[in-house]
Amino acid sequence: MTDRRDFMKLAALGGGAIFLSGLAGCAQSPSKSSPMAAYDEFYFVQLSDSHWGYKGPDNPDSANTLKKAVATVNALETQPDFIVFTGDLTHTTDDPLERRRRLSEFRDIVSALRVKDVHFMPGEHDASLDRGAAFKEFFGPSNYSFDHKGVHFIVVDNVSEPGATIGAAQLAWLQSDLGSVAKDAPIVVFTHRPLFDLAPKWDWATRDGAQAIDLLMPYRHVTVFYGHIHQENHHMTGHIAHHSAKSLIFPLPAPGSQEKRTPVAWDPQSPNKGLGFREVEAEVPEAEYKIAEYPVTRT
């Protein structure tokens, strides 16, 4: 029997790639009494880092990229059960009125999505300057949990508190939320920043992220999806898999590959290079997530 705790397989798929990442400890079929036996197959779409309001040479088509992404998702042959945006909906601004205007425009654009079950969370561009006040006016709480077809989803806000932290109050909430979840239940966590130290000097870390990971460690089937770093990255902390998503605005260089975190230069010959969204499919009985990365537009 194959142990999938460290299993990751890469296969080609058109303009993108499929990553198969096993839920830790789920190589065997779940028993009838296990929470794993209660969930049905489904898939959701993750989009991240649209930075609506950005203008600059790193994406001269920035006024259209989010709209193209919405059109591409709407064109999927099978629509997802739900869609999640993992932060940096808008580009940062010091002007509170401009921040709200950008959030309003973002909301109007994504309202065209065919799927109406859409979940939002802030990024530091949306929330760090006002502790998430404007974001909450438009989209409600910045941290919450929900259940879908037997999977427990948790949204953790690691951008609204100063200093790239989750904060004591939210960690206490997370502990309380997990208290009602069985140790072998499937859990998916959404964050904006990585919970682990990927590249702290680039702000690719959460200062108290290790405390959140410690709270999650007793649960055998946890997967974390995040944004922020504008590229794919796959990492394990013990049995917990962490997967980052591509951006919808511009790609960033590999973690720590250069002194400064500057966007990858725009390539007019490949304008969508490094941009994209992902489908995540939960499968039974293998209880694994199949992750499909797609470009913003298809050729």
Given for the second form:
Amino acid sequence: MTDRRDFMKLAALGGGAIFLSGLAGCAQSPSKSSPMAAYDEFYFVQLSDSHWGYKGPDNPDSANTLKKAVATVNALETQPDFIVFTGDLTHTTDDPLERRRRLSEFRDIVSALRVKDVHFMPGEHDASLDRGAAFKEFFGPSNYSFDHKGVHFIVVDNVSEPGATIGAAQLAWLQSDLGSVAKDAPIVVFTHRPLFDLAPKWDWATRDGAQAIDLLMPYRHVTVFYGHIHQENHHMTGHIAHHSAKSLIFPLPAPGSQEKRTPVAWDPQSPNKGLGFREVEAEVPEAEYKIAEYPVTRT
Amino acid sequence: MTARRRLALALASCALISIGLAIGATNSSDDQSRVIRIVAQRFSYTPSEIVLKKGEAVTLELEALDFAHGFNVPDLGIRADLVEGQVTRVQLTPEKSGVYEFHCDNFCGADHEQMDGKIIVQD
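Output the structure of the form predicted in complex with the partner chain; the preceding block shows the form predicted on its own.
Every component of the complex follows; first up is the chain already shown.
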């Protein structure tokens, strides 16, 4: 995949890359019942928090930022296997008709992506005021799972329930979904809010996120990608890695770094500063050797 | 997990304060603690700054006028859902001075992220 060498050329919107060697090279397919699957390297693109419909001083170019990101992704030499949007597709509105108009416009814009395998999930701006009703009209279920080239992907909705919870019903579904996955299978979770307590003072958490992490903990290769905080952040809960993505509207300050979580002021000299998307490449790791030392004699 | 259950867990782990929660139309508590009324309305609390004395027992009477706002004080282990039309009472006795920020944690609209305030506990 030569395109990886072009990652750093994505300067227009600050594209970045994460490599998931821990996901790849696993001998088993995600399913317990499936035969051994040959692993194939691939990559996907994560975009997040486009807040379509936002108008304000924190991004005077808001009518164009998402369209520019689509163009940048389309210009990648090698196209990703699929693309995922991790929530806050649109900016919130109290008006149900306006909410649908924004979702419709968003869908029209991203329909220009060359890659047609695109996965969506809601953020609280899309779904919290109507429990995800409008989102589902346009994009279908807000939580689901799918397999791709030996990796099991799970989309967790932590915004449609009141108060940013996953909820008992979805946690039961998650437990059931994981029940069909081998413990050493590579698993990727997509969600909007952090599943862990990143900055509770700023409400950067999921109230029952710890329950989801508990369900994932027995699985040895789990990585979580999320949005919500409009910046990169990398965190470990045990062996589970959590990576947040930049936004496509305005950056937010580092977690807990100031009193209020107000957006970083727009810089006219660098209008796309702090914005961007990422590529995630699953690649086969280098050979690993387990070493055991023994004495001359064993008793 | 209900708000009461969550609060009970917070109580078990919080050594800084003593708190209690009651929700209803009338005050079920018989204590003589100072009562502070707080109104929650998109996208602010009134008052948004509450000054207490260390060791002072107070009752916060919270009422949401237009939405089921949340009330979350992470550093005091307090959180509650504010049901419209009902008064939610939170009793606390802060035992350590400092500034404790609170915020709405039920997404309530465009300026939800600005709906916050602080409890200032003085010596």
